[in-house]
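Listed next as structure tokens is one chain, alone, in the form predicted on its own.
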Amino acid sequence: MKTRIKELRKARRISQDELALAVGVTRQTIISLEKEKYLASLPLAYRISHYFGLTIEEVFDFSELEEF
């Protein structure tokens, strides 16, 4: 799933240990979201896209599982 997640943490220029941090995940979590390696739960999606004050959609690209 395509992400916004690296783009926003540098327009924030906040590391991958500050996001990982405040959302309450480890940085490879952050570094397996961003190279699209792993899919966020939705809890973990809240609370990325609540961090950035977005919407989960604004965040995140569900268009490829659209197609099921």
The other form holds:
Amino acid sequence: MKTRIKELRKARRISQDELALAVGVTRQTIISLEKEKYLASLPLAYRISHYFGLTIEEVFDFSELEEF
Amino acid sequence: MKNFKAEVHKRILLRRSLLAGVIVIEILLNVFRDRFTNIPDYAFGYQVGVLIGMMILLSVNLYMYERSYRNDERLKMLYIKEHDERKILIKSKMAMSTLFISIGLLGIATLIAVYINQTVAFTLISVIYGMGIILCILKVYYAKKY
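So that was the form predicted on its own. Now I'd like the form predicted in complex with its partner chain, please.
Let us now look at the entire complex, which starts with that chain.
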């Protein structure tokens, strides 16, 4: 899933470590999220969005989500 | 974080008890070794090796938990490390894959052992059935839990 985490983090000059500590995950998880290799859970997505002061939809791109 | 600190304290106490128990067993095995004349040397050596390994692992683990318990920053890092969702997912996937590969390899080993040694073949079959039964029980347990 596409995310704007890297773009938002760099705009605010925050390191991966700082973001990881703020949202309660390891740096490797932030790296995987930015590389779009890992899909965040709802609580984590909320914590990240809340950290940036944005909604989940503004941070995570759901346009490619499969429809059932 | 208070709950986690209490949890870490419980782990420290458990590991201290286990370490004490392992040391006592190790001492007893060495003191009463002469009484176990019917036990082969390699079996005794294997037991001693396992106990020493456990002592080392428990000591390292205990040291890590004691360090984290005394320092709030380290405790927070430990909490993050243990509750990181990506790590939990990796462990879960790893466990499932390992389980199925192990059962597969045991099945192949059984097919070969049947032609070589009956005792070994039956032991391997028992292990496969045992793993299968545990798998079913745990599946029901987690299905009800979640």
